[in-house]
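As a starting point, one isolated chain is supplied in structure tokens, in the form predicted on its own.
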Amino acid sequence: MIIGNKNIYFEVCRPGTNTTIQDSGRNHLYHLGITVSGAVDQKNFKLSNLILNNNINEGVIEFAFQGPLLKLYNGKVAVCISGEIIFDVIRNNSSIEKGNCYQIYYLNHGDQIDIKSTKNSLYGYLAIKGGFNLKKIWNSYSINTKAGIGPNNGKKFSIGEKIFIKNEFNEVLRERQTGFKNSREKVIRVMKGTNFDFFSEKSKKIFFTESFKITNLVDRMGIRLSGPELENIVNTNIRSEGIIKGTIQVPADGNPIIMLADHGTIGGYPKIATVISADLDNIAQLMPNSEVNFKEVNLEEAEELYKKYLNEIDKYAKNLNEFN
């Protein structure tokens, strides 16, 4: 449900492919079936927010390949727009400007932002000073329209909608800059998984030395990949055990599958690694038809690859700080 001020919003005049609202996502539910969802990209979820000075985990609109046109009514308010978008601010139905990621924008009543498509990349992200007015379900903004659980009663917006706003904006912001850079590897780092004995000692060669392809069946689910079959010399089939993000699973056909923000908590297809914390916003914004490797890398690193990352984020944080 949306709830708020009826008198500042946004109308949804074009919904886009996927748009719904995101934020770090609700922990400590898998006991009850409930995933922790959450922005598919956190690094550019958190950095859409730290622009604009806002809570780290406002919920922001998040989009795949095409995003919404949307239509400020009856107030002011400041927009920042994450990722490798291609965006346009329209002012009062007549003048148009090309937009920058990692840029605030100002709109006013009757202002539209058209984001007309990801560039290179899947997800983006608008963030709005001082965030939207919503209901937090179980302690988050995030919608995962597979269960039907957050704002919006679970669904991605359709045309015709409002997006609330918690407040008009009046403070002025000076420009910030994050020095971001998105970079898209495509050796994807990955720890085995608790069946990896499941698979042939050709198949475990195969899967750390071949390349394997981003297929058409993406979503926030998930992400199918094609390549070499991978033989199970064991069972296809296992009984059902818990599942996070990152984990790829490889059912019969012998292609692998990697489980993303939406994923759900259990899974009786045999787990060969999973895909290290600090690689899930890459692995999840490359394209369909991207080739892909994996790399093995132990705990430890993948602790300290994991503190790196943590690290980037404070460092652009602390960027913002210093410029504004």
Contents of the next structure:
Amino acid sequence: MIIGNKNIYFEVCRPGTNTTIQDSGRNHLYHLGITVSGAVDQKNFKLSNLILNNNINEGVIEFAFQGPLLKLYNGKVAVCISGEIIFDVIRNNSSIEKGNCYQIYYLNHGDQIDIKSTKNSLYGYLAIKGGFNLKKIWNSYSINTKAGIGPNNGKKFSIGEKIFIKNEFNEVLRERQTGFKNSREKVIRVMKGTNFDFFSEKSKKIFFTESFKITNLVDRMGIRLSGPELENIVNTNIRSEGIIKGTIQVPADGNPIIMLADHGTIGGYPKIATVISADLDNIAQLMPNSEVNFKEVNLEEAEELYKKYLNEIDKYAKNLNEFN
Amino acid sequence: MIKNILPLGDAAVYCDFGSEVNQEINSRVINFFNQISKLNELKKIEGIINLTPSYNKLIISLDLSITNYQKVKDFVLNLKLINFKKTSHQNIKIPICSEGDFALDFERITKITNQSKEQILDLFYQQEYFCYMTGFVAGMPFLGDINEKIRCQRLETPRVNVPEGSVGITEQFTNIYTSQSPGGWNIIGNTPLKIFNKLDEIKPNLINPGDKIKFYPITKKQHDNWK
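Next up, can you give the form predicted in complex with its partner chain of this protein, since the form predicted on its own came first?
Below is the entire complex, every chain and molecule, led by the chain shown above.
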């Protein structure tokens, strides 16, 4: 039974590194300079909602590296955390339960959830049954901190803030198994970019044969790589033009940058390749210092792989429904 | 009209209108953009989730669960542009203050261009500018073309923070920083006008592609008291 809103909320006792609200993202605004945003790992974001039998695009809390410590006030809720996350559920009576991802937890007034860190990956998600009580901006809950757009005035959460929850949830959901395993595949499939021929023959070869390292410069805007220098033999600048998630740009220093959810809508560096849609979640979750290799696929293969990706999410959704 | 159509990854169509930057090519891009936007709104085509017009390219982003590259490419190639006339535009006047700390880079620009600050501003204010595109960050307009006598390259080392409202020049273009952000353009002044208003979900951008812009000077006092 869902009871009316009694101002149930989480207090942010520790904000964590980069804690925001995200959903499937914000479309139809690139031409205004407003980027897509949304959860960087769409699969884990969707799973956190599916397990709670939420609308698949309900807004969730996204965190990176160290997550938040949240304390619940004024009601009972059900939550689910997805990703590879180390967390504890601290009960009001101070007893501590070690948390498991993809499992439902029921929290009462005074209970806390302590998301200590992500493990072997960067991003995790906390979904709440029924969702958070937030206003959509341009049809999305996603917070874009660079542009200051989205709920919480477009800012990441800071200490002492309250995150309101739509409804109390008093029922018990059927325990649901996804059978999901995070892949940490280090071979990322790409399609050749529109400026592939700006690069020397040697660099074109190197791009598909040698490893690149993920540097510490990773955030929701993009991932900077280091490794063998990619030599541009035409021009290190192009006239600025539209870019998308997954575009790999190479500035004059020869080190590639992969664009992620909060990327600038246009860019002026040559594009050597684009990560295929099916591998976007994967590349975003690779830790700094990981090695990554790029493998070329053509358009037909990329489309086929994306169908598989969608089918996989469908399969988890069906599994969950059978159990419910 | 479109010189080349290519895939940009598996989820976008890259329409290339040429390599030059001029108002004629850009007007074609804007015309295509307007037409496809309209057909998209009218649900005459499905699966298009974003359109990014720039100087001479149009990127069409796809929802791959609904459509694919080939379908949208065919649609674009078969598009009959109904009335290719000059796209409708607004005339907008933008006040700039170039006093004190607002004009960060005059020392540099006078050195490069051999023009005094007064001459640079005179040449800058004379021209009417055309908005080629908006983007990179929300609402940032890219305007041109500035007088050849005052053109200069980007800063070698970009600033970590360019203040909101800063007006910059580089090569043939001038832009306005709609929010505080990193940037490498030569800053000649600051406008108190809000160019991007995130509270207006219908029309957040003051300046849109195709608009004509005239700048005019104001004093520091006028700038500070601007409402």
